[in-house]
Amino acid sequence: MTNVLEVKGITKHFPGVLANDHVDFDLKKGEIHALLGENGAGKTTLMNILYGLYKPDSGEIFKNGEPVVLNSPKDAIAIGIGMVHQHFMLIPVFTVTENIMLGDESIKNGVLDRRGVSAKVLELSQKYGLEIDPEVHVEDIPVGVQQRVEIVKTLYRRAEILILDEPTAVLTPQEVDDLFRIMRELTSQGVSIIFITHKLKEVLAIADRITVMRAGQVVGTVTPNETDEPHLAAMMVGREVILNVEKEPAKPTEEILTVNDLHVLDQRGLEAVRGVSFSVRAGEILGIAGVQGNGQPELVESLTGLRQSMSGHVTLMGNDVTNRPPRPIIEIGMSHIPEDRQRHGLVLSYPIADNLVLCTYYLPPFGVKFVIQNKAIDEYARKLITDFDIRTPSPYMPTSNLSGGNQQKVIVARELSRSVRLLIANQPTRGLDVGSIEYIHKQIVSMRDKGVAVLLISAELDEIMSLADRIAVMYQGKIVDVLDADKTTKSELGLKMAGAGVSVTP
């Protein structure tokens, strides 16, 4: 296969970082090439050069042999590269066809031509297996079918070479072996795809060819079938890494969170809980799995204050925190992961020190009298940057400049670093590189066997498994099964989270 993409040489520096250090990389037609590496590796960079969103200090690009310079994404759009990224790049009022034709706006008879785009929408859908509406509002459809209209806005723009950042990374399994197939239905019409990612099942999965960066540099380009897990890791942080989760058994005690039938509505006025009820014990984590769309996030909210639930009763270490706002729940004792970081997370202008003690910046040693105590704040911050390998070059850089993965860093080291008695993580992980997934999943195994109670709600069943002592099933809004997580398979929880053999009344 000949190269449809090449580079060499490239370099990029950022203020106290080389983000990459001489990169080779290239791209064959009709291939899926993986990009793995972790969290600051530099891959993400590379890409946002390819797109024209960085200009390199050094090297050349080839598109098809071609030297070629992008200062701009319009400069890569009209050569064939499209990207996805990691956060969709999508008006959630406008309809698909809007978003699609933003920019690229097609005019017939003075007026937006929104029949003939939708026209043309819905031709690509079809020919590539993507199946979205062109005239459905993008704020009332799921994650997955976000991502499909990302990369039919891409084909939109006649895209030959399509780069995906990340694109696992909010999708539950049956949407990721939807994105696979559609992956494969687009290499073999001639796309090319760059799959940036973190994930070793997935690129062994996906893959045709895979190169793995660390720290700025190209360590080597392997095939899946010459390579495995734990050589990919190894290469991917540079020393072995334990990929399975090791813990003894849970030795709970009393219980600290209880949740007694409660129901939640979600963002329509629909009932998204329906008569939930579970507690969870100090020393044990229980595992909440589910497919996306079975109420998870609106319980979450509603334990957690973000959301009022309509009735109900949740208790946390005896006093009944029913519909009570947050700071008034973490003051008692709990702490919290979310689901979406940037959204409930994070204050992305913020410095990363700043939102490091977002939930303690007015309790002492970082508040007395009122006063915000700047050198505490700064050696607090220093410490969790350094504990949790959050790739930053100054704990004062804003939030927003983060990758994803770091930005759950910080997300992670404040909530796993207070004095809390319940940890609610909701994909605690996501986003995550294996060498920082192994941390968390070690930070969480410990809290537990310090008597913290962890709830735990997971995309990823594997985690779910590998973790939790106990796994509620949740479908339709409601915990259909509680079961021993060394007493079931991966297929009997698949099968409960389809809702094979549950009753579940409308």
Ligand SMILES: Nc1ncnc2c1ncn2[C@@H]1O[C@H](COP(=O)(O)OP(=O)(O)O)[C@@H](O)[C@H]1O
Second form
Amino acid sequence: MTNVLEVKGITKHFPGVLANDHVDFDLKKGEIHALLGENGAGKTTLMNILYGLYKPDSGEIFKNGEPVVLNSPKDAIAIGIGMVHQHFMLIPVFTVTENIMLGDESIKNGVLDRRGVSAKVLELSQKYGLEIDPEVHVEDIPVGVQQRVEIVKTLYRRAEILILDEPTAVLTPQEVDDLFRIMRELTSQGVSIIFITHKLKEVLAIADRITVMRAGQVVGTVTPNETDEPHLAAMMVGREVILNVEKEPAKPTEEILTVNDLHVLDQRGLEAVRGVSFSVRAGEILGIAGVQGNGQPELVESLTGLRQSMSGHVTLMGNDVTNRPPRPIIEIGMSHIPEDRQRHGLVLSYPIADNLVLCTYYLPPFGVKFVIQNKAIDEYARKLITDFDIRTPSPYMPTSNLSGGNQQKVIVARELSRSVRLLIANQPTRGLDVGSIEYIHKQIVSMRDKGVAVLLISAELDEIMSLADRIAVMYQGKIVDVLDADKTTKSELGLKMAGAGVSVTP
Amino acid sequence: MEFKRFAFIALIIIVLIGVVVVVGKSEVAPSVIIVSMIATTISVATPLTLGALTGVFCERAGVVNIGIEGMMLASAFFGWFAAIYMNTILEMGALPSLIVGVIAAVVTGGLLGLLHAVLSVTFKVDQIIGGTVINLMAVGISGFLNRQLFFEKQSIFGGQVPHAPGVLPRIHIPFLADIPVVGTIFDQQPITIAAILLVFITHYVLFYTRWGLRTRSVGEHPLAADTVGINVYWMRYMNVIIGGLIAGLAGAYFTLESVPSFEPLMTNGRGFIALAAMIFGNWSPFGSWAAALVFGAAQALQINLQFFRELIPPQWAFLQSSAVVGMVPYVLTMLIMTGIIGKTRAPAADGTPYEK
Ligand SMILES: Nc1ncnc2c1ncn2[C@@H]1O[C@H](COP(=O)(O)OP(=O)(O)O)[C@@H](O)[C@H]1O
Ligand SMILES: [Mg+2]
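Having looked at the form predicted on its own, could you now put up the form predicted in complex with the named molecule?
Everything in the complex follows now, all chains and molecules, and the chain you saw is the first one.
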């Protein structure tokens, strides 16, 4: 078979980083070629080079065997390359049609031919089974649909090579299935796809070939039937990785956190949490599963003192902590790994050491009579940096300099090193790669085994299934069911998360 | 939402006109007062309308422009200077001199637009600082040259302000201007008419053309525009320059259409009020025009109340003070900027330099 696209010896330096190191990669017509690698492996960099956004320091690109030079996205579009970026490139206030035609507008009688383009969009969306409404504004549609708009945008430009950069990171399990169906439909009609991800199951499910990158280099290319998850994980990380969390059955004891008929409003004043009750006992992990936007952030914010609830009660170890500010709740014994590490978890401009004592700096041994004890903080920080394997040259680097995975480790180190009775972990491994995920999972299980009550909120079904002892499914602001983790299946959970079999009045 | 905004604007204008009608009705027929108020409103709103359109072009492309005031002032001066130079030194006729003056003003605005683009797009200088630089520079240069040219014995004008070629003549719009009573409204000067046409043209360009779609895209999400092959820098440059040209026309209004003279600082904050009008108009051409008319009406109130000063009833004596009435446009600006009427929404990338 011919290579529609081939790159040879691509090298790209960024200040202090070798993002691509003599990378070779090829794509055959009509195949799905997965590019697998941890965060920072250099996948996006390679794709941005293919899309004309970055210029490589050296290396060559061939289209159908002919060498090409790509100086801008325009050049890439012209030879039939389309890219769906990790962060969508859509303009929220524009309609779907406007977004699709932008840069390649069709003009009729001197004005934008919105109607013509809209018809063309409908035609494309029917041809490939990508349901979209051309007239709505992009800000009003869910991310899964926005992604389809991005795909149609490339098809509208007659792309025959489609680059999907971590397309599944923002999707629900059902949306992932939809995407895979669309990808198969596209390849059956002659489109070739480069599919980027760091999720092992996905590449095995959909790819024709898999190329693994690590630290800027290609480690190897394999086909799904000659490999399996542990093998791929080892290629990705460079060592053996334990994928399944090993844990003993839970031995829950007394109730630590009790939530009673809690109602919470969201930013817009709408009721996001609508009467939630549950309890978490010492020595167990209660998972909250749910598609994004079903009230989980509001629930967590209210439990951690970041948001006032409207009514209901929260009890932590016998203390009424309803609508108390964060500090007293923390002092009673709560740890919180927040969903958005950069907004709620860290002061990015502070040194790592300061972030590590962010909830304890005023207590001995770090703060004695209004004076910060720098020596104690230094020792403590160095210990945590070693224990939690935070990759940094010094405890006094600004935290913003760390990669996402290492920033997350700073939070985990801070939150798991205090003696607490309750751990609220909200999307603790979001955006992390298998190596870091393995580590954080182990830590959470060991907290549980030490008798801590753990509340785990995650949009990743695999994470919930493998960590949680009990799973509460949240849908439209209510807990619709609580299941035993070892007596349920992924598909049952997926359906419950999508609201199947529940009648909830909006 | 939009309806509420326009209804609110109409209401304020009606109230402002109403005040003058109530005060003056014992001497002049209400219909005459209303027509005169409307005509004055449209005319004095011209620099605000144009200034707001300047803002619309710049900010829709993602560049904040608080230098509109300075662009207008500098253009007012250079337009005035060019017209006088043509008329006095080159002995050109009055109308041709005025036309050359308008062109000079527009070019001045365009050059300052170019300067703002260089500062904010290429050098990524903080856009507020860039705009402030233009404002300060315009005050300094126009003030200095004004002294040097017209008050220094050795200057080409011999140290005195020469006789000006007058102001741009009214354009009598056929049929419309002949309607009894109401006709006065359509008897306007050319820059005023151009401003109204530009409102429609800007709307058309922004929302119905390729240029407009691309302009708005670089103001909302420049990286997205870049990934579909749009040259973000070029789009921003051109729109800021177009904005500058329009600000230049606004400058010409002051010295070539409104009064035949230049005074230092004569724009008197109108550039900033124009910016307020643009925001209140939600970055849209028609909204900006409507908001400019509110301020225009406030100014028309001030002008018309002076004719009727003696008629103001004693319990409204405070209206006799021109200081009080003169405050109205500025108080309105502050009230309106507090967002009492609906939320406005700036282009998402407004004020953010684009880094590749
Ligand atoms: N624009 C940039 N400037 C500097 N460094 C960058 C830039 N883009 C990526 N990098 C660095 O290059 C490396 C590879 O990044 P990336 O290609 O985004 O990885 P991946 O997509 O595989 O997660 C990382 O170390 C990242 O920090
Ligand atoms: Mg990436």
